[in-house]
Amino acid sequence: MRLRVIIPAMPDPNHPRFSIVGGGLAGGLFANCLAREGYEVELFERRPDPATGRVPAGRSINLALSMRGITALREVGLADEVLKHAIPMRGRMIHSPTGQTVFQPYSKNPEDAINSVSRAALNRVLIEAARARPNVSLHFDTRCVDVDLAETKARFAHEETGEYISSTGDIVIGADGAFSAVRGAMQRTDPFDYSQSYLAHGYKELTMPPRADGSHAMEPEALHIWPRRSYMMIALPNPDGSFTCTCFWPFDGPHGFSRLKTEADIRGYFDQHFADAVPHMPTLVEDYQRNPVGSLVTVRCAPWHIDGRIALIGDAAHAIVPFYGQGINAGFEDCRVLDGIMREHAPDFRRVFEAYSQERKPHGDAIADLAIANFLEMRDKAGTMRFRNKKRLERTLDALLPQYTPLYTMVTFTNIPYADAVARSERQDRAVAICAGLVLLVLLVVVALLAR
C-alpha cells in the first residue's frame, strides 16, 4: 500500500480544523454545522459517494424523522429539502392476524406526524449540502484503520486503491456508528466505560412495491405494524408509492429467521402470519432470500470525549435499537446541542466537550432504555384491547388537562430532553394513580352510604 502525506497548515488555536470520521447522517449534519460557523472540515466515509448511486441495499431501515431531527436540520437550512423526500405518518396502523386493521393516532393534534424518509435520500441531502460548502473536503471509500489519540490523527485505507490517508485536522469527531473505530481507540484508555448488548432479535428488509397506477398498496400516512407477540413486521411508506417492510424476528426458534430455508417455507410462513400483506409483495421470496439479517445493538460508553481534541456523536456515542424512532433524531440532537455549546465556549474545546458529554450522556441512556421498552410494547402489546384503552385514556387526559402530556408526545413532538421527559412522565403517572385511587375511594364510600 502507498502512503499519501498531506502537509497541513499551521494550526490556529482559536479556529481549529476538524476531521470527522464517518460521513453518514450525524457526521454529514455536523459537517454542515461546522462549515456554517466557518471551520475547515474534512469528512471521511468508508462507503461510496452517494452521488455515484452505489448504495448498499437491505440494511437501511427507513428512518422516522420527528421534531428533534427537524429542529437540527432547520438550524442549517436543510429541513425543507429533507421533508420533500419524506411522507408524514400520523399514527400506527395495527394489522391483526385475521387481517383487520385499527388506526392509533400518535397525538391529539392531527398535524403531529413522524416522517418516513429513506436513509439514502437523507444522506444525499446532507452530503450535497456539505459538498457545496467551500470549507468542506470529502473523502469516500476511506476506511478508518487506526486512530492515534496522542497525535489526534486518524488513518484511513482507500477501499479500492489501497492508498493510506491521514487526517490533518486538529480535532477528531467520531461519527462512525455503532462499531466506531474512534471509540474503539478510546476504549483502550483508562478510565473508559463501555458496554454493548444485543437483542435476541435481528431484522430483515422486504419490499412492497407501488400498485400499477403508482399509488401505495396500503394507507400511506401510517406506520404499519403486524404485532405477533414475540416478533413483528413493520412497513414505512416511501414517496415512490412503495413501502419498506422490516421483519423483527428472533434469529432462531419457531419464529426465527433460520427456520425459513425454502421458497415453500417462506410463502407458507407469511401466508399464515402476515396474510394481508402477501398479495402486495410479489418479490417476497426473492427479497427474503437475497437480503441479509442485521443485528440490533445498544451501546453505552463514557466519557464521550478526550480533552478538547476528540469527541463522539450519534451512534458512536450511544447506539440504540430503532423501536422509538429516535436513533437519527438523537444523533441530530447531539449535533445541535454540541454546536450550541461551541458557540458559547469555543475556542476552549476542553470545556466544550466536557459540557457536551455531561449534557447529553444522561439523555442518551434514557432514550436507549425507552427504545428497548417500546420494542416490547410494539411487539407484544400494540394489538391488545388493554393497550388501546391505555392510549385512549392518555389522549383523554391530554385533551382535558393542560398540564398532562403523554410520554410519546414529549419524546416525539417536542425538544424536551429525553431524561426530563421520562421524569415528567413518571410524575404524571403517580399523580394519575393517586387521583384514580381517590376517585375509587369516594365511589366506595358513596356505595357504602347508599347501602345503609
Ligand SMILES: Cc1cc2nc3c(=O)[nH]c(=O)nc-3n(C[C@H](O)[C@H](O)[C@H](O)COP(=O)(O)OP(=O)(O)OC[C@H]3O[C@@H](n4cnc5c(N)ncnc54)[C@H](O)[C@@H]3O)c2cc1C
Given for the second form:
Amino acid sequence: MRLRVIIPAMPDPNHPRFSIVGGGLAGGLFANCLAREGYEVELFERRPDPATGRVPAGRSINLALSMRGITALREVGLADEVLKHAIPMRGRMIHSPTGQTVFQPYSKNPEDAINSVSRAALNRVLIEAARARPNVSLHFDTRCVDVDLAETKARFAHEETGEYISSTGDIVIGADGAFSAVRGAMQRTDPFDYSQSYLAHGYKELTMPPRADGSHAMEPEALHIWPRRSYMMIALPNPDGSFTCTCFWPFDGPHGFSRLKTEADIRGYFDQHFADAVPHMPTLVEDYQRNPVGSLVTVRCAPWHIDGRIALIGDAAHAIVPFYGQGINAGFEDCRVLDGIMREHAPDFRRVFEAYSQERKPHGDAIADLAIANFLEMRDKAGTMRFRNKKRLERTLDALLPQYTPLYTMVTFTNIPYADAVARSERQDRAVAICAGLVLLVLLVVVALLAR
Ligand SMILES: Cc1cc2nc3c(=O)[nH]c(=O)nc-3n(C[C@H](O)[C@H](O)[C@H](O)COP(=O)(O)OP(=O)(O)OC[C@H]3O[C@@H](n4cnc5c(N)ncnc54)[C@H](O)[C@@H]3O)c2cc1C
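Switching conditions: you have the form predicted on its own, so give me the form predicted together with the ligand.
Time for the whole complex; same chain goes first.
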C-alpha cells in the first residue's frame, strides 16, 4: 500500500487551507463559499466524479429545494443555474384510495413553490462550479478512513487503487453525510454528545416514466401523495417527463416491504392501495425487486466543532428524516450562516466555529422534530377532512391577519430560523385558541340574551 502525503503550503494563520470531507451537496456548496472568499480548498469525495454521471440504481433521490436552499445558492451565484434543472411544485396532490385527487396549495401566494430537483443534477452544478475555481482541488473515489483530530489530518483510501492519501489542511470540514467519518472520530472525544434513532419505516424508489409524447403522466407542478395512514407513497416530477416515486413503508408487518416478494404480491398490493398510479408504472415489478430499501435516521450531536480546527455541516451535523423536505435546505443554510460568521470573525476560527455551533444547533434540533411530526401528518392526516379544514383555516387566517403566518410557510418560504419559526407558531396557535374561545363566549352570551 502506498502512502501519498499532500504537503500544504506553509500554514498562514490569517488564511488557513480547508480540507472538506464529502463532496455531496453541503460540501459542494461550502467549497464554493470558501473559494469565493479566496481560501485554498481540497475536497475529497468517496464516490466517482459526478461528471461521469454514474448514479447507483434506486438512489436517484429528488429533493424539494425551497427558500433557505435557494437563498444560500444565490449568495454564490448558483441559484439560477440550479433552478434550470428544477420543476416548481405549488401544492400537494392528494390521491385517495379510490383514485380521487384533491390539490392543496402550499401557500396563499400562488408564486410560492418548492422545487423538485434531482440530487445528482444539484451535485453536478455545485461540483462544476467548484472545479472552475482555481483555488479548489477535487479528489474523487477517495474515502475518508480516519481523522487524526490532534493533528487535524484526514486520511483517505482510494476506492479503486487502495492508495492512501493523507491531507494536512489547517481546518477539516466534515460534510460527509449522516454516517460521517469525521463525526465518528469526534464521537470518541470528551465531551461530545451523540444520538441516533431510526424510523421503523424505510424508503424505496420506483419510476413513473413519461407518456409516449414525453409529457408527465400526472400534474407536473405538484408533489403527489398517496397517504394510507401507516404507510404512504409520494411522487416528485422530473424535467424529462418522469416522476420519481418513493414508498415510505414499514420494513416489516402487513404493510411492510418484506411482505411483497413475488410479482403477484407486488401487483396485487399496488392494485389494492395505489390503483390510480399503477397504469403509469410499467416497470413497477422490476423496480420494486431491484431497488434497495433505504433507512431513515435522525442524528443529533453537539458541539459541531473542535476548537477552531474541525467543524461539521449538513447531515454530518444533523441528519433528519425527509418529511419536511428540509434536509439539504438546512445543510445549505449551515453554509450560508457559517460563511457569514467567518466574514465577521475570521481568522479567529475558534470564535467562528463556536458561534456557528451555538447558533445552528437549536435550529437543527427544531427541524429534526418538525420532520418527524410531519411524517405523521403526511402519512396519517393529509387525506382526512380534519386536516383539510385545518389547512383551510390556516390559509384564511394567513389571508386575513397580516401578523399570522402558518408554520409550513415560515419553514418553507422564509429564512426565519427554524426554532424561531416554531416559537412564533406556538404563540400564534395560543392567540388563535384564545380568540376562538372569546368568539364562542360572545356567541353564547348573544344566544343566551336572545333566548331571554
Ligand atoms: C428519500 C430522501 C428524500 C429526501 N428529500 C429531501 C427533500 O425533499 N428536501 C431536502 O432538503 N432534503 C431531502 N432529503 C435529505 C437530503 O438528501 C440530505 O439532507 C442531503 O443530501 C444532505 O447533504 P449532505 O451534503 O450533508 O450529505 P450527503 O448528501 O449525504 O453527502 C455526503 C457526501 O459525503 C460522501 N461521503 C460519505 N462518507 C464519506 C467518506 N468516508 N469519505 C469521503 N466522502 C464521504 C458521500 O458520498 C456524499 O457524497 C432527502 C433524503 C432522502 C433519503
